[in-house]
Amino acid sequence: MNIFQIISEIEKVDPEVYDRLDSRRSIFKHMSGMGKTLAAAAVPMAFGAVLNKAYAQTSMAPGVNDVLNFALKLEYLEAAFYNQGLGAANGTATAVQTALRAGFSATNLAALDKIRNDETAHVAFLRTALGTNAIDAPAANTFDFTGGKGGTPGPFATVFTAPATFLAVAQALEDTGVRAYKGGAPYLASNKDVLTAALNIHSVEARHASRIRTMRRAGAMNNAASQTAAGTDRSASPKSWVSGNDGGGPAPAQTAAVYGMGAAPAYTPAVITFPGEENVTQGGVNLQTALSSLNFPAAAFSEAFDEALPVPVVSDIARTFVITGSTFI
């Protein structure tokens, strides 16, 4: 029984299948192993034993590339966001770019090239990991950040004119990330190089975001990021971190999504649920109760804790930016 040669078939009709269980220099050493270990005759019975735990595991879950794929396209969305409102790295602005650059202080504008030039390097890696299998990058006419969906303008109509409204958008987009990311880790776990990499991007995702929020708190404007704005509810004023359900977020007839609970597509392992950021119970424990000797009020115990999205709600959320018709999410 050529184990090899079969390997190198099932890849000829399946590129993932190392994916599915552990990294191609891991399986390999595996099977070496096996045949210096059983006889002979149980070889087969061993191996099919391994496929059977390679594709009953995952059989209908996304494998490491599609996971990798749909990160991409987010990535690709935030990084045409920050690209279309201020103008690429070392580019010459546009007009109107360069109005909406004006409309932010010297601090926050610094911060939101930054910002910027991390979504373009998080696409440079994610295509860099992928391959030959990594998607193409969508024309620039493939999103509508006005909410559109390219028709009328939508409720983000002054996106790239209003830093106000740009900020929002922006902020919607980021705990979309948070959370989209967070999803997609299990799926992640048979490679640890890639669940390492994802997770370095998952907490630079969460870092924008509360940097955003604190533009949003204290006015595009202000240089003292961490202020409330003068003459505005503080208790109103979007916090750090998110709080409860954040009220559905800036838009909530469009954003209320971002912070709810996601139905579980049927390949979810059971042990894994996408309750909305509201949530209190952890691992099983209700906080709120567990702890309420300390009378903290439940959005407390939510700040505490990010929680995941499917890929299907993160879908719904991103097609909000994405012209009618288009085949891109």
Contents of the next structure:
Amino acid sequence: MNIFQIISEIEKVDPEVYDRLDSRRSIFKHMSGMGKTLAAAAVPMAFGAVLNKAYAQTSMAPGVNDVLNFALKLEYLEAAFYNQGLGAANGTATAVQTALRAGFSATNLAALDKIRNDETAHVAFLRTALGTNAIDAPAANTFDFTGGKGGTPGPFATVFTAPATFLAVAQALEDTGVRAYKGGAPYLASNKDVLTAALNIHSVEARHASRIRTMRRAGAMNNAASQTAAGTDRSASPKSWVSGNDGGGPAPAQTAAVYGMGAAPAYTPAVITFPGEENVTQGGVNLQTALSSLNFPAAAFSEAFDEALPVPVVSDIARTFVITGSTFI
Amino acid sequence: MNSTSLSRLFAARPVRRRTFFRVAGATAASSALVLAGCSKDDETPEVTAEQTFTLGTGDTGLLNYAYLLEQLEAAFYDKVVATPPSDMSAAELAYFTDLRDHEVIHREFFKFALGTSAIGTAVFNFGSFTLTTRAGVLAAAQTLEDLGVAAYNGAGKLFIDPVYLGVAGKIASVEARHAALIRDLVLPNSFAAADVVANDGGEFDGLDAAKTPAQVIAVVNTFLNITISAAGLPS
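Switch from the form predicted alone, shown above, to the form predicted in complex with its partner chain and output its structure.
Below: every chain and molecule of the assembly, starting with the one above.
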């Protein structure tokens, strides 16, 4: 029995077999150890057990293309949001878009245009990375950013007419983007270049989220980030980072999930969990307790770490902005 | 993370933390470092200018690398919050206090997680910054925060254990949030300017920077009176 030949055959139909087997290095280490310690006759049985375990654990786990396509869907959503609200980069703004743009100071408007351009660039990057595997851009009428899902306008009815509402939705989308990339990263570990690219998008989403939050805190017409402090109602006057569960978000019924818990899907490795953003426990240790001598508030411990979110929860959040019946997300 | 990761991340709580020197295998002490638990009077070290210290190898080395970076950031904010420049506003000082808290938590988290494998406490020299003015402090903070973001972005792919990748990701985005706010204070709208987020019409438009440990350590070394080597770290 030539185990390496078998793995090679499996690799032809499942290029990620080595990742399912933990890693290329460990499987070969494991196998060479078997050869020494087990009788030859027992090797096939042991090998079968390894394969069963590998595939049983990860039979549903998303592959690299799955993760990238999911990220692409989110970027389509984000890009559509800014393009619909502010107008496309080289397009002519409609009357409604012009009116919304007039609600921001020139500096803040430039920031939003920059963010729009970044999101459009993310779409282009992911489409290039995926090549022919990239899912198509959805039709413009796929989205309903009022949160009404295509029916009666939802909680964000003024999303494209009131700057404050626009920024609230933007914050929810950007914070979701940060958590979504964080949740997807472990599944990209088999491809180092793709993982690094995803991390480089991830931190840009965090820069966006921070800027939007600063803007919300200071007001759409106020450029001075230094002249304001976070209010007691953080759903309306947030810090530049996620503090606690941020008052449930700008519309708690619709956006609480953005800052809340995620439930790990069956395929998720046991080492990955999805606590809410108010979490103060890292690596299984309650840091507020373990580091109590620092005398920092619980908020500081939650702020110091952004949490990941699993795909199903991110999908639920995204569906808030997709018309009923659409199969896009 | 669950108890499985706990055992890995917080393996073997230290009875007594190994010193930086012992990990590094160095015999000479340096004035740039203070041994944890030692009073200043305990040592009259002879400075060896060419002494090089290493962070270890593999995931442990990478965690020490992150620990060193967080030590740098925490030391900086500790200094600013303790003696803020007179032209900094109350609101800005409040932001810096938050930033100090976050970085100290990051530092203590890594120290706790590394246990007996943790390097010692480094002493940093911020002489290249002007910390007596608001502008100088903000410029320094921008340098350090952007460095942190690029460092975590570059280190993510080097971790073998996915738990560490997860932790690095949780911290990386917080550093990016810091960087964006600091940049807004320095110059409104520079939160994702072209010097950090590509914007040249090329393939990587909209993507942040990533730096290798060697690139980052080269910068960190400019704040130290000793030389740290990244040679043992994965690349």
